[in-house]
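Below you'll find only one chain, the form predicted on its own, shown as structure tokens.
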Amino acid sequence: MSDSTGEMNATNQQTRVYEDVFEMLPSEENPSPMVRINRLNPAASFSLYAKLEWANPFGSVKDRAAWQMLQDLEGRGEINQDRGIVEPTSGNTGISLAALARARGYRLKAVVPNKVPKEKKLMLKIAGAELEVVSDELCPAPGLGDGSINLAKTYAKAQGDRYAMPNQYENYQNVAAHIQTTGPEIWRQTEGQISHLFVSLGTCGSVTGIAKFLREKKPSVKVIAIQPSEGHDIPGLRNLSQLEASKLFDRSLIDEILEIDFELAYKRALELCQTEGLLAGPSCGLILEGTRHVVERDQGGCGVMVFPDNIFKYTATMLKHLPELEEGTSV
């Protein structure tokens, strides 16, 4: 309803009417969804559901991380309009920091690794970053360095009157995105009944946070962290060989780590698609497929796979596994 001005009244999460795009991140009182799986649970005495973080604002689990960082530089007074953010990304904590900053009158420079998808690059530039492609030798990308972190840091020290960094992996308020909110959601949509999480590993922060707020809750909740293989080319995520330039994970909150071969992650998300009807990425699919070893095994319990994006930014990346994709595209 309006009131006598013609203004909406305040926000309402069940008529979904917000005042601003920041009033539509999620929250306790406004959780991103969790979809059960059916047609691909191995087992129908487990409760398998998917926490769909696609259906954030900016399109994926970033978002979190990216608000609480942003929000955090702005209460200690790091940036302005004068002074922006700079941040080594593989995509989607530069898109959601790069739509944020925007969206607050700051500007963002992304410093993204070539072997970032283009999809993922030409989302950076609509988003309102200023791009800056390292070559792969040089990045946080897998199976190499981390040189665009240290190319990051460096724009931030030499031109600190022009940038401040988050630095997403070893910003504590990247944990704290999600013992504040996807910990707390998770636990108010299971009721508590979680038995078992599944996550993928990158910067660390979904993991440790949300690990960290179910362990106090419920300390038998089994956290499983689901890694590619060595040689994978999945953008974001990383195994335990890779983990050196985050300072965010704790080994102690992690039950099992489980590797897959990262192959299987494009064909597990495409049976997402086409099976369950969830246009989930390829990390979903990673997460699946390590998933489904340890429902066949445990048979019991209530999971929640933290599911981080969708399809839309690796349909490149997906032709290139799945080759078999182009028949009949072309006229």
Ligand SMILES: Cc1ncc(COP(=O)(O)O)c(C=O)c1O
Given for the second form:
Amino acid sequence: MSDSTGEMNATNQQTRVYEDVFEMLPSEENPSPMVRINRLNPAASFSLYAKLEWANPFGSVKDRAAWQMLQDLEGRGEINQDRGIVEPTSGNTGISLAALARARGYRLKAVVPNKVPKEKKLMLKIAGAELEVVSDELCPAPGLGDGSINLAKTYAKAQGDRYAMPNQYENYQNVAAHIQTTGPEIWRQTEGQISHLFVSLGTCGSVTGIAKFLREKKPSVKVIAIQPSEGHDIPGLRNLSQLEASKLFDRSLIDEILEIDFELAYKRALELCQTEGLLAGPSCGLILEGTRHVVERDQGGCGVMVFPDNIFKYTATMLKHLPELEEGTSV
Amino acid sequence: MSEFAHPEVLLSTDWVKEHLNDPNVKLIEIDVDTQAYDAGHIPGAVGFNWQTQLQQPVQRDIISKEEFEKLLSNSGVSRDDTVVLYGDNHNWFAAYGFWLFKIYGHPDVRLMDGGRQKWLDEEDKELVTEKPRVTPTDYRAADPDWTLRAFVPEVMEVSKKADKNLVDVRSPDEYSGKVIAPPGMTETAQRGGHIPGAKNIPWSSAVNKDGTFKPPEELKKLYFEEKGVDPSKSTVAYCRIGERSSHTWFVLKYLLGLNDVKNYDGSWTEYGNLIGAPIEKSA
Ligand SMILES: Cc1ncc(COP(=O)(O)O)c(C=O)c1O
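Form predicted together with the ligand structure, per the form predicted on its own context:
Let's see the whole complex now, leading with the same chain.
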């Protein structure tokens, strides 16, 4: 909406009609919803909320980083009709970036590891990405560079006239997005009551950005990061041993890092779907499991879990981990 | 600081940058496939595909002398050129290429320390997509030097007699038999474990985080003191398909200067499947 009605936008969501998809992107005036967790909260004395990032227009928390990075490239004149974007991404960032880029008239090449499921690759194509699939890593070894990150860097370096690379793993705009939007949204939605923040770690844009903002406002806020156990296959997440790839990880902003058996992520996601009515994805399940330990221990507080995306993309992954889902699906 | 035994075979990325226009220096990128090469490579470099150009799948063998000659002739390489190899995955396939060039007697072949990754990460290093214009040569290779390559009978004997160093460069889980191959790999074996008598020294222990080789003292300490490789004895190195072991073969023979080092390129995908060959497990 136009500037003259900007004031109204903030208050009158009832009558708000968005002028384009970009207006739908989350901000303090247009926050993603926060919902109380009722049946899966182990302590009544602890108020627990989930911030549903799947309500963002392209379906995940990555809308924020993607939009911020795209605007930054645009603002600096780095992209145009001829010079598109190349980015290593296995999913959510790619979907957001592809849709945003195409809606603004740019190309996006998404570099993805071969092991990414077909469904996700197709989703990227549907959202408008050109795909470049990288053969799987030969031998995961300490310090071995990530194949898709390196290939994307190669494109940006060898074909700089055709591609700019935002690089979500190193781009401070990914952090800035959360300092400018997610942090202030949570602050306002909890009316400053927040005592615990629960997040997962991928590029670490969310944890670093939200923690930075909240720490400024209220130094006592506890920042708890939940990571999957080694060998995990939870989309979007990284285990500490894999975090080297992210330059945005700042250990000093995190009070505790909990490691959770990754199989529990799938179980808890299913519980969220079936008892809270929240169709939450695996990384939400992981966050919930870690959160429950802390809630049981600390008993009192006001906690916010940042739920990155919903379950729709993950039916096949769920089946792999919860084979009992197969039951009754055919005659 | 002490030096490597053959310091000339290891080149820095800076050296390569300074010699990009030297007509006697031929750059070759060797990767598992050519996807990365096609996206961008060092100016002037030709690209070799390890899977399709350096081995013969029908024979399950390294390429023949004739095929090697044809490959190098078509790549514009002459016998008196300085050949500089580099590649992905911390130079595994480049090290395999180095071994192959030595087998066919190329006089001056070298490795760029840190490989493709280091070049990519350095701001001042350029990548291009144009393939170099090559003038074909009439390359003549030497007869293969099999003293660099171990075959099954020798490996069995080394294992039985325990009179030589036998080095398994795979990950601890492959060595112990917990896994047969790293996750997702198609080339496997019937059994998991290692050749009896082999010491487990993963290839990665020889490199720094950035993929460059560790300094001489550290390598000596690691192989000779900590892991008990006896430098006065002959050595056989193996892995799963012979590429990681080429990397360690390079370290032992050229950086540490051991006299007699062989790469057993049949490695675990051969030995692990052999009838009548005993294995050890430590899982
Ligand atoms: C499903 C999912 N969960 C969690 C994350 C982690 O968020 P961040 O990258 O901000 O650390 C991501 C994104 O990387 C994601 O796609």
